[in-house]
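Single chain ahead, by itself, as structure tokens, in the form predicted on its own.
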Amino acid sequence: MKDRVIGQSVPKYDAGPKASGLLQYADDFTLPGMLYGKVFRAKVQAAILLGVRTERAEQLPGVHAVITAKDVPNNNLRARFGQSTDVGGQFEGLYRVLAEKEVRYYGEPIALVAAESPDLAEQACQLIEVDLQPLPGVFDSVGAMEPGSRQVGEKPNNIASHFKIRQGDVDQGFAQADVIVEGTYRVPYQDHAYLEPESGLAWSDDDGTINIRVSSQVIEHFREVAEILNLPHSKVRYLGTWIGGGFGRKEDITVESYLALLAWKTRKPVKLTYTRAESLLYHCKRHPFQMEYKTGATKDGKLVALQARLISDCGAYSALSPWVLLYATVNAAGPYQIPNVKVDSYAVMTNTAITSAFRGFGAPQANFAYESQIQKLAHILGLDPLEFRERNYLQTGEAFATGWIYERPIPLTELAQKAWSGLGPLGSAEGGRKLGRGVAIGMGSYGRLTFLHDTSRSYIKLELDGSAIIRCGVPDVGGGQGHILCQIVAQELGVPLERIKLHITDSQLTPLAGTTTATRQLMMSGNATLKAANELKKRLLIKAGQLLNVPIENLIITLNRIEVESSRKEGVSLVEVINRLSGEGEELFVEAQFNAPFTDIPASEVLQGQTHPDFTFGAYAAEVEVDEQTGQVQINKIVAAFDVGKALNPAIVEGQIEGGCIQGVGYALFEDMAIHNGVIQTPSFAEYLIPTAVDVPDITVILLESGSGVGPYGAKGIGEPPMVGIAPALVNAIEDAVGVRIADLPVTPEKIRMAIAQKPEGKR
């Protein structure tokens, strides 16, 4: 059947309720007699926890429970955070529900309170007393690795993870180089800054099952919560809600374990929603990185060697830091053909805010460094930056730095040229400002690591009236992860979209689809749904062929009908076929499982071969105006070009690219999280600035459809890749405008003005 729904920008099934305000998010749910939860947190960065006194809080009328570490059945959980495979113990992390014996970071949870009102819960927290013996804080990730530095956690030398890439001989490579550039690049913490703070509601059933209705990207966390409570996995149930922004933060456990403990202790419903300040001050951030790069090229513009040392600050607990570090390591050399590569990367523990998953998952950090190096080399060699990149792009059939030979299209030349030409003719700046343009390319993975046995399941049922039901445990974070399943079913089975009912995110009643992370859901749940739909379609076509006395290869499914392709008037209704199957006792439902591509588990910290199912490639071009007197940057134009494989819903795809681009603009120019000795100084959006509508121009999106993805219909994942490439494109444009290059993000007006003031006279 030709595309009828797939490839069309049909409105998402949740668009109406969202636009009308009728859609319910986690904080909208209530239950009679519910209590309100509150977290009591440490106000020091590092200390021995000698004791916690809760008597005064417990005696406050209206307080139903105060919980400390001693009350938690399994307070110290050795968790892999939803992952299933380890490499040398690097991916196993400690999840400590409440502080016990020590405090590792400012804001670490020490106690939980459940009371009859939010104010009472807050008042009870103020009555809790702690006895602390301060310890010297470790706040610098580079210094934390030095011998003699105080050990923050369980890892020696505070190194939570260490990965390597080794290809060729870098010493020989640099000996062949005519030009060598070195640079140290620093990228900051970044907050997810979603509209919906962490929120949930939990209650206990008559049989002791703990139900948690929560905003989460990972309903599989029900297993960890069950283990915290020492309950069977079957006694904890997640009911996901619509998510008001996640961007990776809601991949980790947020409020679920606290809610479960309080509901388990009180046997009453308990609700817990963070304030904006709590969310900004205490939840996980994007990893800050320090990246030391050395890159060599010949005078004819060929890259010959790259050496890099990446150091990320994972904070007081490793959380997902090893996984983020691995992704950054794989991305460290970018999509370039470099025969000699040596990369060492480290995730280091400090007494600072925990860092974990954020859109892009390590790739934006590495991308800023390697694209900055490429730009510097192009200038020294006197080559056009676009041409220099084109001379070095990885080509189909060539190997990444890990040695994986990539056999799919890598259309970076076309993407970069389309992005650059999309800027149009060069105009002129106004008011004495300087005009500049920049380009950058990047790659972002989709799907979890190939040495993980990643699976997703989806269930489809046809009703006798020709409508359909989909059950799939996919959390929808707003990117259409659920909606696209409806489009697949409508396309394959001829059921109108308005007659499809979707059930998602119930850990006990929907087939588990895995995490909405790693840009994996389109590939995983999309393929599982397509597999189930194709099995049902086969049954429908066989029965229709019998009814019409026509071979099934001559039949096509159209809207509500199955027709003979050569004679569209000859056919049978979908309802009639379904009822015939039902009357003969045939199953009208299918549950299918899709298994991701799988490779061997790495034998060591040296990353070799295929690490990801696939990559999405893209390019950004940007035009800016810079005021040399104030350092202010105005973005005039942004063009984003991506190979998406197949745009199953172009409007959703464009929205993801635009959203990722704007988030990247914030990363590049605005979002400056001030942290002093481990304490965040930006507790609201008045201090922590994110882009607004007046800061970002219209974004031109160019979609290339190579059909080469491993998702359904040849689609590639596009949720996270748009974060990769925009920051260096803007920095390159700023340098083009005023002749200064900033090596640490965000590029604030103060940094630009200082760099201009220090620029040697006569240098552009």
Second form
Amino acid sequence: MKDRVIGQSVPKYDAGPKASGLLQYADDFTLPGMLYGKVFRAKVQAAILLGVRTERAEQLPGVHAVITAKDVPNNNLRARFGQSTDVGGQFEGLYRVLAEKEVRYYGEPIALVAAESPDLAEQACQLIEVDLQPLPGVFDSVGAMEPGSRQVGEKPNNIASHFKIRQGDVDQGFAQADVIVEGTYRVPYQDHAYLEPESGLAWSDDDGTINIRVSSQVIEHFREVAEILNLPHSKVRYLGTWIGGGFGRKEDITVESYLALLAWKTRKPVKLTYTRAESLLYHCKRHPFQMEYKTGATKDGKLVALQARLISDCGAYSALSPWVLLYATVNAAGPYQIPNVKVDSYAVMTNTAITSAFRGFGAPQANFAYESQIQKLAHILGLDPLEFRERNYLQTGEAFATGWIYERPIPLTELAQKAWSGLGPLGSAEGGRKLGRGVAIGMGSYGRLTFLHDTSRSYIKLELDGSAIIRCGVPDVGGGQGHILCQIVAQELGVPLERIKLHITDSQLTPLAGTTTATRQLMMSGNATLKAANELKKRLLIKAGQLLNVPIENLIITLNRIEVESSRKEGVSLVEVINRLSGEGEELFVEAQFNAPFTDIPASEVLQGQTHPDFTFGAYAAEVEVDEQTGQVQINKIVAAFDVGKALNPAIVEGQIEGGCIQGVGYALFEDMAIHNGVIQTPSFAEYLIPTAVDVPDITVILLESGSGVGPYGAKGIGEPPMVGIAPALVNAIEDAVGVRIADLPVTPEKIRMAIAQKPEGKR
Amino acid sequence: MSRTIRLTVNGQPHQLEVEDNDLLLNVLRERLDLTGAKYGCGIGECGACTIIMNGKAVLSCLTLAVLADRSEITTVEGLGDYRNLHPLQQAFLEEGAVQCGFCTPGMLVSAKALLDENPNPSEEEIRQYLRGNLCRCTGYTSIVRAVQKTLKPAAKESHPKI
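Could you present the same protein in the form predicted in complex with its partner chain, rather than the form predicted on its own shown above?
The next block holds the full complex; its first chain is the one shown before.
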């Protein structure tokens, strides 16, 4: 069937139920006799935990359980990365359910309460007493690495992980350079700020199985929860809900280990939904990085050397920090051909909020630094920034800094030019404000690290009336991760979209499809579903060929029918083919598995060769107006251009780019998380400002379809890559407008105003 | 202390015993099983709990249930269901304005209140009216486009950017 459904912007499967208010999110579920859970947390950044007294809380009428570390069967887990590959100590960390003997950060969970109402649970928490001996906090990630610094956790020198890139010889490279620029860049914490706070509801079955209905990007966490409870993996079941925004934060365990413990202890259903303040104050953030860069180029505009030192603050427990650091390291030199590269990167533990996965996963941080350096070099060399980039883009068949030779298209020249020209004629600034424009490029990986040996499974069943059922354990964060499987089945098997039923995220009844992280689901579950559909298609065509007496090569599947391609009137209905096969004892169901490209586990901290299945490339251009008196920035226009491989549903693809872009605008300009001595000072959306409808312009999206992706139909992943590139594009535009270049995000009006005031007289 | 309130929600009359400090959001969600309005922040900053009360968009997380006595309320469930979608809901579907969907009920209700007040808003007026409804997924472009799509043709012409 030629592009009938694939490539069309059909409304997605879940859009109708969501728009009518009928779709149930985690907090919308209830059960009779349900209790309410609450987490009691430390109000100190670092301390020895001498004791926890819970008697008064336990005696409060209506309180059914108070749990502390001693009640948790397995309180300390060796944290792995979702699946089972053992990748060595460099990547491991401690996942501690409840504080034990020590407190490492402000807000660390110490006890859990289940009570008959949320108010009672809150009251019970106020009756819990702790004996603490405060310790000096370690709050500065750079200082924390110095000898003599107090060790925050289990890692010597507080270094949770360290990666390197060694390519060529940077000393020789800098010796060849005519121009060398150095810069130190700082990027901040960022909160995911999804609209749905963390939430779940757990209960114990008649046979003691713990069921957890939860908003999670990773239903495979049932294994960790089972280990916490010392239960067989088969006795913990996740029923993932449609997720009200994840962006990486619902990749780590959120409320589910607490829920499981409370349901296991009380044998009653327990609900736990975080307040917005709990979500903002205590959940993981994007890693702040300090990035010291030195980049050299010849006077004819060729990059010759790049040296970088990246330091990320991973907080009190390492969580996914080693992985984020690895991504940042792989991205450190960007999609540029640079013969000599040396990168050293460190994830450092401190007594501050935990940092972990957030859309982009290390790539936006490195991108801000390498693109800032490129812009500075272009200015000094007197070259047009686009032209300077064009002289240095990696070309197909050349190697990334890790030595991985990339054989797919890298259409950055076209993307950046399209984004730039998409801005159209220069506008005029109002009220004496200064107009400026900027452009930047970026790359973002999709698919998990290739040495993790990633797999996904999906199941399709054709019913006797020609309708279809899909079962796939794919968590849906709103990006169409579930819906697109329906479009694939409709495309390949001729089933109308409205006759497809989709089951997702039951860790026992839907085939496991892996995490909705790493921009992997289209490639992984999409390919698994396509593989299953193709197996069914083959069986349908063989039978239809027999019925029509036509070779199967001449047959095509159309809506509800199989037809002879050269004579479309000749054909047979899908229902007839299905029923004939069924009558012969052949039921039409398939479960298929897709395996990502595999590579070996890195032998050392030096990253070499292929690390990811593929990258998505893109460019942003922006026009801003800056008020020199106040430092206020107004964005007039943003144009995004991305090579998406193939847009299977253009509206969904554009939505990912628009949304990622605006999350990047917030990162670049607005989102200023204040942290004082490890304590977050922004507990609500009145202090932590994310973009509203009036803060942002319409975004123009330009899609390029190279067909070169690893996903189905040549599609690339597009969930995370749009976070990359927008911050440097805006900073370049602001510099163009008022002649100051800010190296610390977010670029607040205060920073712009201060930089303008400090500008040497006469310089633009 | 508890009191009896009478109110009409999506055309259905109800009589309920509520506590003085019960919030309207919780009464709608827990007593009337209308879970379309969402808890997103609890302090009126995100708009996910928006409903229409006596013709005005109201944050139900900041409204005491007793204040809803003798009021007429519309929630997202009152706009239309999936067999019979309201034009705004239909436009949200067609323009890809629903991603995670958690802000969608409040966003739709705000958009409905806007169009009830001002049937031909400009893009700027739409953005101003929806500024209290946060969305973290879409970047707002598709939401604004969806609202514009429901406007009468004359209004569309006066805003050629559509």
